[in-house]
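There is one chain below, alone, in structure tokens, taken in the form predicted alone.
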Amino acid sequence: MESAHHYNRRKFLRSLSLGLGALTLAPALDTFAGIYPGSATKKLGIALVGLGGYSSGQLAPALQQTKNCYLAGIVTGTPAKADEWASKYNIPAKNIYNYSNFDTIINNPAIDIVYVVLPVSMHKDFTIRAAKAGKHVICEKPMALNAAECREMITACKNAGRMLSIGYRLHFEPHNIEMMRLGQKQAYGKLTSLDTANGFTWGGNSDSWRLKKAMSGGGALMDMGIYAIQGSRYTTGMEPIYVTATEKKTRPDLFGEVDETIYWELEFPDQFVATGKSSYNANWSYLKAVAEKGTFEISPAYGYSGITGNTTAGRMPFPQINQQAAQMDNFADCIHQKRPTIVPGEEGLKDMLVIDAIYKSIASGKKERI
């Protein structure tokens, strides 16, 4: 077995360059490196639709670090935010829209990509409208309220000849990429078990849209559990066939409309079972795999930073990167190169099929086919 000393970044990069072509979900080497030699010189303009916490705290700052794209425009229903962002990021008035005049973005060549960062109930509408306006689209996860909406979005973008990508930033994060490689390449032999969890203790506004089922589609499963579902899928490289799930609620006063904590078992081909859980009332973030000849895990696994990993061979010695910058740069490069994104709408659909089945299993009390 290789010593921890030799299990280093050089080996990681070399293994990526040699092996990722065979992986079902893993991104190419350039997604880790953040360098795209074939890119055109023109930076693509991104318009953020919805200026809530994720746009202001993560995406806008990331767009100050991107190489292939930049913050060109905004769409907001709040005039005060429009003024604030225009001043802070030097956004011209012609690139500022509201939800009523959004469709006129079709006439603006400065906007190449529309990034939908709205409550989930609005994802389908603005993705379809953006595609009809001739713009490529990034849509935040979860992709939509259900799988049926995902299919409508995919069809609309294909009919418009526009690319659709889902905001799965962790496909560009080196520790998660390594989990994909170790699991899919069976670096330690066949997987024997996989356990993953993601959650936090809700301390936010009790009036948040995330706690309104009509806007969010659900609670912690939609918001946090989707990462754990992703982790199970991209570590195994397989798609689950069945799910059994249960729900626990200790604070119905706060989580009356949405799920608080959900536990599930995903059954994959060859009778492999992965366990998972999500919560708005527990601080969880890990992805742990056990194989025939060793173990590998990341914990914390799903945050914007601070991700750490360990394997039987030693610690994963990878750097922290700006995940959102890597994600958006890669999509811009895909548009330039006319190559498919590694996180297309179909990837969002696969997660929603699992989520739909989890909610169905909770309701029926039975194992459900995905």
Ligand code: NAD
The other form holds:
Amino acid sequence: MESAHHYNRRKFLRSLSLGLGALTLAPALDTFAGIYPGSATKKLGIALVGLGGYSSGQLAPALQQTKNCYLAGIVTGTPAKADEWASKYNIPAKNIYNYSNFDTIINNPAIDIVYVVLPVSMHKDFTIRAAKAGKHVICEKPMALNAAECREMITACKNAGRMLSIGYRLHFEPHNIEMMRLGQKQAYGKLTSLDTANGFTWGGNSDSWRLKKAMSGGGALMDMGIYAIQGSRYTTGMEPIYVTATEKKTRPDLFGEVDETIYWELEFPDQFVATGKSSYNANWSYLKAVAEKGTFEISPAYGYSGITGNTTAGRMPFPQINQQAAQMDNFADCIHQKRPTIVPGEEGLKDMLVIDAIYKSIASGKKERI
Ligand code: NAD
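Please give the corresponding structure for the form predicted in complex with nicotinamide-adenine-dinucleotide, as opposed to the form predicted alone shown earlier.
Full assembly next; the chain just shown is listed first.
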């Protein structure tokens, strides 16, 4: 059916002019129903833990646009940042914590959600501490250093009766949601191939935590490849069973401890194979699917904005949205409505199982079971 369908540009333009809320009304966009909630009666308070690049550049600005939650508190190891953020975002002193007194957040009813935005090696501890303090948790990707840590985090949140969500913003991004729909509904028939890549050319500091294995758990695969693994999983709607992977390094001076470029092949049920790659030495961002009766792809696929999609039916007619605002509003709505998040800890665990198997395959030189 889909191959006969052309995206309805007029309806799209109308929905755009009405704003994001109207997206849920556009017939071509019924996949989005429920993803973008309306405003809740009480905004939930979020505390960001770790005020680095992602918190300051993306999450704090997004929290100025959210309808169901707001920036209520911060947790930082740097007193100067606490002062700066307090005045910039009007955060009361009682909602400001450091890493040692963080657990006393249990006594603060103004904080409903703790958002962990720290180096990967700190995700597990802060997620568990937050849950034990009675808070719902959003933890940034990659969820943890390995699958075993993910399981501990899931158990701890479950035991505390708190919800755990992973910072997978692209589950709220229209073009990526369309890839899920076209692939999972087999709009162009059965998939015949899928190829995806994500990477950037490293321009950062050589002393960054991202280059230290103990803190990052790995290099471009953990940081960027995880999106490509996600893309493969949500476009096919299946879980991979085996993986074969190889690694290439051109700058061992910089990437001595972590992976620079990795190529992989994921084997899904029915012998379906998806190829993928990640790099700190190439500006890649695409997700391309070929099916029996058509193709659908997004490129760039995984950034904060500028995402473009093309299918056999034409260009995907979707707007760029603030992904982080949509992600956090959706989670707050899930808490309000007592329904599960669409990106729970289990979703982070599934990617980590793939990543663990990719590193295992590189070490063994063989195909590995996921
Ligand atoms: P960053 O280096 O810019 O910030 C890290 C923060 O952690 C800093 O504020 C730093 O002071 C703090 N920190 C605490 N203890 C530290 C220690 N021992 N060593 C180093 N820093 C320490 O990193 P970032 O880019 O903000 O990334 C943070 C997390 O967010 C990572 O998990 C990353 O993968 C994730 N992230 C996600 C996205 C996304 O699109 N979802 C984008 C960027 C980053």
